[in-house]
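For reference, the chain that follows is the form predicted on its own, supplied as structure tokens.
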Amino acid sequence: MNIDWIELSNFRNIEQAQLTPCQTLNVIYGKNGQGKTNLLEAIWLLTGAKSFRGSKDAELIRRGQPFSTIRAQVQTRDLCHNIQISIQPAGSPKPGRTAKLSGAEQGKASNLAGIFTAVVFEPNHLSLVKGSPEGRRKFVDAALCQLYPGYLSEYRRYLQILTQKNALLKHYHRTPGAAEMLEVFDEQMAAAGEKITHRRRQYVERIAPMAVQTYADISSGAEQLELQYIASFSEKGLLEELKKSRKEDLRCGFCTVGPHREDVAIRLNGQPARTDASQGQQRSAVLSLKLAEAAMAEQVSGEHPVMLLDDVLSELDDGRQAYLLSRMQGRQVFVSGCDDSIFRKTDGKLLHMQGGVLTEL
């Protein structure tokens, strides 16, 4: 999997760039504030999904004008495909993000989820092991977006009756035939939120593994590393669990039960990283949980993805800095950084970016 090459529009603060990446490693370096996470973010985009940052649609448009595009040319295996995503703001004939693939549309982008895959991993990434359960569960689902086409369809399906059934509990006393109507929303909810906890529970066992021993490597085996998937139902099902929590659920207005509140433990020596871990440890167990990612699409899809790093080395030391590079080779990397120095003995290609100009060194 790699990028052929690439060229942005009025992205952000980049107003043209063209860029012919090397096959190996790209580094993007300047000052703060240039553009450098803009070009990373345009590569995470041709994925299909929103932006990394949690960016709407409209604050990736150049400032003053109309609509934006991206387009490159991507290899999988033996296949090439010409990708291009337009961004127009609300209002509009095409708003939001849509997509041609080798000349067709696609569509909202999101339909090119599975064809182009990467990993990125940015410093607002340390959340996954310190923040609330809503971002560990959006990591696996993105991963699995990426790895299996269908999963997005199955979650947007759950998502729909979520939200129905809430807005029953929310007004169910003044509903007529609420009880029913229930009754047809958790047996629909059932069957819908099993098929997530599976696919979820299942990725999460499939990378502990990997992670386990990516941290173990990162630490010299000083700390260990427990991954476990939290499910909020038991091996009964979770029609069983919905009937339990009806009466918590009537008196809340909200649904307390399912796969939208189910969690990933993430542990260090036995203990709750989020709260235990230092923030050198939380660290390494997100990029071990993000290189296990990689190893994953890599066993599903044959190829490994294309490796997005913000910003992610002038926080480690030097012994970790030369593992996590040695764990790049042999695949197309981006890595954005404000230091060249620690790249400049290497074989990969240096570009410098500077108040949003690209230009290579």
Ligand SMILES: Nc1ncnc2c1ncn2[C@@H]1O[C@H](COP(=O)(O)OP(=O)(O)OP(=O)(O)O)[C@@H](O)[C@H]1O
Contents of the next structure:
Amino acid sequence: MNIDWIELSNFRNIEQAQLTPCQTLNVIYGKNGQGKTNLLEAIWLLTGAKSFRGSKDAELIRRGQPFSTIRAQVQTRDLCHNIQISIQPAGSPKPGRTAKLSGAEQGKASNLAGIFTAVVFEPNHLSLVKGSPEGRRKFVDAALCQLYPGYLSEYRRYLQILTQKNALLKHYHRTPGAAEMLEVFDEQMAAAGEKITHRRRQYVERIAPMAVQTYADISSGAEQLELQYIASFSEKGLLEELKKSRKEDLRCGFCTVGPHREDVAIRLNGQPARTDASQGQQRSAVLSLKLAEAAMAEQVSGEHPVMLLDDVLSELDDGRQAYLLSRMQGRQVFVSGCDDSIFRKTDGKLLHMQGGVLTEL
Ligand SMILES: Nc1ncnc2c1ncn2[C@@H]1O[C@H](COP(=O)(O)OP(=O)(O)OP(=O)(O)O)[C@@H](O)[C@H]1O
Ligand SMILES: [Mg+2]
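Okay, that was the form predicted on its own. Show me the form predicted in complex with the ligand next.
Next comes the full complex, this chain leading.
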């Protein structure tokens, strides 16, 4: 997977930018607050997913401008696609992120899932290990959305039932026919939820050996990483668990079991990495997970995803930097950082970002 060229217009602080990246390493350097992450974010949006920063669509449009456009030509092994993402504010004729593929309207940008794949590393990803289960579920869900175009709608279906069920639980004693409605919701939720859990568990089982190997390489075999998907129900199924938790759900006023309460356990030498691992060990665990995500994307699609490394090299020691860059070989990579010193040692393309203006050196 490669980007041949990309053009941005009115994207965050970037009024206009054109870039013809090289097929290997592209280095974007510049001072803080100049637009480096913005550029990587625009590249990421070509996947059809929402911003990796969790920003709202309207925040992506350059202040004072009516809309923003990202256009790119991407190359897979045997196909060439022209992707256009347009971002418009609420209330406009086509609000949010919409897409065109080789000139044909695709509707919502999420319909592009699977066309262009990318993996992003950014400093906030430390929360993948340190943070709440929600971040780990998001990691798995985001990967699944890119790999399996149907996953997003399956997931939305589950959330829709969950929202309805939670509303019912909240007003249970004031709702006529509540018990019967709850039965129906539970059945729907079990069917939709089991699919989600199954996909997620399968994903974690497939990336685990790759992440474990990477961690062993980084730590020279001194430490052992373990990954395990923690489902909220046993072989008996989710419906059984939902019935068991009914009392508790009514007491809490929301649904306490299901994929929305699950987690990925990350352990180092048998201990939970969230509480026991050092900062450096947590970083290595994140790196292992992200590299496994990229390897998995390659296995499923047969294409190397484009790698976006936002400001992560500066956090790693020399050995880990070299290891990470060595694992990027054969892929198109975009790396951002505040200084060009480490990058001058590589033979990548150097780009400077200042005040939203991108210049090739
Ligand atoms: N919608 C927008 N319109 C105009 N400017 C914006 C918009 N959104 C963000 N910005 C500006 O973009 C700049 C931040 O850009 P970005 O996050 O890409 O910086 P960076 O080069 O990655 O910096 P750092 O090295 O600190 O990570 C900020 O100055 C911010 O004000
Ligand atoms: Mg940045």
